[in-house]
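There is one chain below, alone, in C-alpha cells, taken in the form predicted on its own.
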Amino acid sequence: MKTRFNWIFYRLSFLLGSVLLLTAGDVMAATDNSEQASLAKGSELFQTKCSVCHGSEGSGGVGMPLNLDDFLKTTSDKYLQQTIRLGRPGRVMPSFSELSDVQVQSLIKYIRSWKPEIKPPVYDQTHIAGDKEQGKQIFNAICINCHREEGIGGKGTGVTFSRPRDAEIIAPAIGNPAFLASASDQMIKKIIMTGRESTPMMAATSMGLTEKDVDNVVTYLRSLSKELPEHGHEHKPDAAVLTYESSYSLEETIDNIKAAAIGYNFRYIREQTLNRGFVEKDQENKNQYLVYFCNFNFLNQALSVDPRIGMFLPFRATIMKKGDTVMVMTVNPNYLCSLFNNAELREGCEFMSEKYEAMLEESTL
C-alpha cells in the first residue's frame, strides 16, 4: 500500500512539476512576445513621430542627437518620459500629449534598445540648495557661451549639417521650464559634472568648477523656473494654405505674380507646369504653374534659426485654371510657424505671411 501510495505522489508531482514547466515556458513566451511587441510599436512610433527631427536611428538632424552613450548614461527614463510629454514651449520639439502612456514607454523601450548594454539611470529627487547667486555669476562666465541668457538655448537646432554654426551640436535649453520640469535636480548635476561625450559639453573639472560650484549653478536655474504654458503649440491659423480667385486670365495671373513679387523684394528664380519631371515634356498640364521667388537674406537669416523654413522658402506659388476660373495658392507661413513651435521664428513667419498676401491680392484682385 505503501509503495502504490509513493508512486502516485510520484506521479502527481511529476505531471505538477511538468505543467508548471510548460506555464513558466509560456509565461516567459508570451513575455518575450510582449517586448518585441512593444520595442516594434516603440519603433513604429519613433519613425512616425521622431525621426523627421531626430533622425531614423537617433543620430539628429533637426533635432538633438538621441544614440549618443553619455546622453543615454546621464538621462533617466522618467525625463524621457516627461520631455515627450511636454516638449519645449518655444523651441523646436512638439508637446506629443496625444500618446498613451503605453505608447510612450515603448518609444522609451526603443531609443534605450540602440544601446542595451547601457543601463538608464535612477535619480533621488533630493532638492540642491546652493548659492542662486553665485551660480549666476558662474553660468554668465562660462555657461552663456553656449546656452545663451537664463539658459534659452543654442541659435539653430540639433546637429549641424547645411549651415556654419558655433559648435557642431547646438546647446540645449537648459533654462526652458519643460526641461526644469522634467530634468531633477541630481540630473542637471551629474550632467554639468561628468559632461557629454562626442558635443561640446566639458566635465566640470575641466572649466575649472568645484562641486559646489555646480551645485550653485544647478540652483541658479532651477531659479529659472517658469509656469509652462497651457498648451504646447500656440493656436494655429484657420487657413493653412493662402487662396484667391483671379481676375485675369492664367497667363495674366502669372505675369502679375512675377511683377507683384519682384516689387516686395523678392528675386524671380523660375516658373514652370506643377508637374514637370513626372510626366513626358509633352503630357506637362499647361494650366498647372508653379512661380518660385526667393528673399536670400531673409533665407538665410531664417534656416540659421530653424532649417525647417525651407518648407516655404523660397516663395512658391501655385496657379491653376479650371474650365474659366483661375486660383492662386500658397502656404500659409503663419500656420507652419505654430507646427514647429519656434518662438525666434513668429516675426518671420508674420513678415513673410503678410508679404504673400500682399502679393496675391495684388496680382489677382
Ligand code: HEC
Second form
Amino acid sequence: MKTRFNWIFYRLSFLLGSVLLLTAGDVMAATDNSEQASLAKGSELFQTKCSVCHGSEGSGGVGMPLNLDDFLKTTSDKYLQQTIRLGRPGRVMPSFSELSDVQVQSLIKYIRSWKPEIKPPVYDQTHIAGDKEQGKQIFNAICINCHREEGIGGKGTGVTFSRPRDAEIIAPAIGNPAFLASASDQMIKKIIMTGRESTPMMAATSMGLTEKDVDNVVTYLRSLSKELPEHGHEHKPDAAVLTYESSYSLEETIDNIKAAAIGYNFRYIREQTLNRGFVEKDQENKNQYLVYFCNFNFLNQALSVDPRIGMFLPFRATIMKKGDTVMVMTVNPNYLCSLFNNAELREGCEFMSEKYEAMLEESTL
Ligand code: HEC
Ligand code: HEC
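Same protein, different state: after the form predicted on its own, show the form predicted together with heme C.
Full complex below, order starting with the chain above.
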C-alpha cells in the first residue's frame, strides 16, 4: 500500500513537475516571442518612417547617423523617446506624435539592436549650475563655427546631400527647444566630453576644454531654452492647390502667364498639353496645358536647404478649358513647404507664394 502510494506520489509529482516545466518553458518562449515581435515591429516602423532620412541601417542620409558607437553610448532611451515624439521644430526632423508609446518603445528597441553590446546610459537629473557668461564666450569662440549662433544648427541637412563639401555631417540644432527639452544637463555634458568619433564633433579635451568649461557651456545652452511650439498649432494648414478662374481665353491666359513670369523674375521654360507623351500627337487634348516656369535663384537656395524639394520643382501651372471657363491651377508652394519641417525653407516658400499668387492673379484677372 505504502509503495503504491509512493509510486503514485512519484508519478504525480513527476507529472506536476513536467507541467510546471512546460508552463515555464511556454512563458519563456512567449516572452521571447513578444521580444521578437516588438523588434520586428520596430524594424518595420523604422523602415517606413525613418529610413528615408536616417538610412536603413541608421548610417545617416538627410538625417544624422544613429548607429555610431558614441551616439548609442551617450544618449539615453528617454532622450530617444522624447526626440521621436517632439522632433525638432523648424528643422527637418519631424515629430511623430501619432505613434503609440508601444510603437516608440519598439523603435528604440530596434535602434539599440544594432549594437547590443552597448548598454543605454541612464542619467541622473542633477542640474549643472556653471557660469553662463563664460559658457557663452566658449560657445561663440568654438561651437558657433558649426552649430551656428545660439545653436540654431548648420545649414542644410544630413550626411550626404546639401552640405558644404568640407563638413561631413551637418551640425544639429543644439539650441533647439525640442533638443533642450529632450536632453538632460548630464547627458549634454557627457556628449561634449565624449565627442562623436568619425564625425566633426570632437571630444572636449581635443577642443582644449576642461570639465569646468563644459559645465559652463551646458549652463549657457540651458539658458537658450525657449518654449516648445504647441503641436499642430504652429501653422494654419494652407490649401494644397491654388485655383484661379481666368477672364481670358486659353491661349491668352498662357501668353499672360509667360509674360508675367518674366516680370516676376521667373524663367518661362516650356508649355505642353497635359497628355503629351501619353497619346498620339493628334489626340492631345488642346484644352489642357501645362506651363513650366522656374526661378533659378530660389531653386538653388531651396535645394541647398533640402534636396527633396527638387521633386516638386520647377513650378508648373495647369491651364484647362471646360465649356466656356478657363481655369488655372497650381500646387501651393506654402503647402509644399509645410510638408518639410524646415523654418528656412518655409521662409523661402512664403516669399515665393506671394510672388506666385500675384503673378497668376495678374494673368487671369
Ligand atoms: C525627413 C527626414 C527625417 C525623418 C523622416 C526622420 N528624421 Fe530623425 N532627424 C532628421 C534630421 C535632419 C535630424 C537632425 C536634426 C537637427 O538638425 O537638429 C534628425 C535627428 C534625429 C535624432 C537625434 C540624433 C542625435 O544625434 O541626437 C534622432 C534620435 C532621430 N532623428 C530619430 C528618428 C527616428 C526614430 C525617426 C523615425 C521614427 C526619424 N528620426 C525620422 C531627419 C529625419
Ligand atoms: C567642427 C564642427 C563642430 C564643432 C566645432 C562643434 N560641434 Fe558639436 N556637433 C557637430 C556635429 C557634426 C555633430 C553631429 C555628430 C553626429 O552625427 O552625431 C555634433 C553634435 C553635437 C551634440 C549632440 C547633439 C545631438 O543632436 O545629438 C552636442 C550636444 C554638441 N555637438 C555640442 C557642441 C558644443 C557645446 C560645442 C562647442 C564646445 C561643439 N558641439 C562644437 C559639429 C561640431
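Since the model is a prediction, treat every value here as computed from it, not as a measurement. Residue numbers count along the first chain shown, from 1. If you superpose the two forms and keep the largest set of C-alpha atoms that fall within 1.5 Å, you have the rigid core.
Core-superposed comparison between the two forms: CA of residue 290 displaced by 2 Å or more. A displacement of less than 2 angstroms separates the C-alpha positions of residue 145 between the two forms, with the rigid core held in common. Core-aligned CA deviation for residue 123 between the two forms: less than 2 Å.
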